[in-house]
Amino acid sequence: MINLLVVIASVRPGRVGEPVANWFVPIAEADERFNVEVADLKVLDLPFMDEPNMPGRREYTKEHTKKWSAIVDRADAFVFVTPEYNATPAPALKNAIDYLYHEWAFKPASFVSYGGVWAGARAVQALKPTLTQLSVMPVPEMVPIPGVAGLIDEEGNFQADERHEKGAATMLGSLAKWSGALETLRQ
């Protein structure tokens, strides 16, 4: 089984990431190739990078960093559920990525991105160079969700359509292939 870490990137009040993740996680859990773990950055509540040592040294002094390190380390693949803020990634996500170094290596990643017209695509494009620098393989398949505000119902649930469902299935297939291909490098 592939250990898939789903990271909810937004931490702001009224965020849409949680309902989007609540739609995506059961789809990933139903795919028998994956064990799914969710890391909600709002719950994890990492402060702005406060470790005295470079992440590459893996000499963590804070309990929150040790906990985050263990979560990312046990993952074989990632899905970032992320908005874009001012055409860039959510600051909490960039901060969480920067806390670690070795834990990310040789694992595939994809995105369920959301927003207005751009569907979070500009944030994804901005994240890819950072991830590749950490030896993460961003797969081409992802689930972009434009106009997400209009897809949240009165109860606060994300109302996916067939495009989203097909996109999620295709993305999970790609993550499974890449995770298998990179397994030797992770060992």
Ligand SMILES: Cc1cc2nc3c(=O)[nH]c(=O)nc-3n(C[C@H](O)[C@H](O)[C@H](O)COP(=O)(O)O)c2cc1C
Contents of the next structure:
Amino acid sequence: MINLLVVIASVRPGRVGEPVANWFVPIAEADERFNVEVADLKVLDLPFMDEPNMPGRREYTKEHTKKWSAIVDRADAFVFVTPEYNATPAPALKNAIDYLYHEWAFKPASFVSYGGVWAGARAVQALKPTLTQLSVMPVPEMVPIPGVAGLIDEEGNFQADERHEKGAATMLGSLAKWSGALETLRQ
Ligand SMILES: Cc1cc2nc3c(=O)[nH]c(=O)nc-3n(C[C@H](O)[C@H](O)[C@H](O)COP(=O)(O)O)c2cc1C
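Could I have the structure of this protein in the form predicted in complex with the ligand, to go alongside the form predicted on its own above?
To see the whole picture, the full complex is given below, headed by that same chain.
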């Protein structure tokens, strides 16, 4: 089984990231290749990166860092559920990524990104240099959701269509392949 960590990047009250994640997570959970864990950055509530040592030394001094380190360490692959703010990632996500180093390495990642016409794609592109610096493999298959505001119903649920469903299935297939291929590098 592949341990898949789904990271909810937005921490705003009323965030769309939560209903989007609530749509995606059961799809991943229904896929027998994956054990799914969700890391909600709003719940984790990491402060601005406050470790005195370089993350690569793995000499963490704060309990919140040790907890986050254990979560990322046990993952084999990542899906970031992410908005874009001013064409870049939500700051809580960049902050959470910067906390750690070795825990990310040689694992594939994909994205359920959302926004207006850009569908969060600019945030994804902006995240890639950070992820590749950490030896994360961002796979090309992802789920970009344009016009997300119009897809939230009166109950606050995300209304996916066939494109989103197909995109999620293709992305999970890609993550499964890459996770297997990268396993040798992780050993
Ligand atoms: C600070 C801020 C900047 C934004 N910048 C963009 C943007 O660059 N592109 C875009 O498509 N939407 C942008 N939006 C609109 C977001 O797509 C929309 O508010 C979305 O719901 C944000 O995700 P969240 O609700 O999960 O935080 C921005 C929203 C905020 C709050």
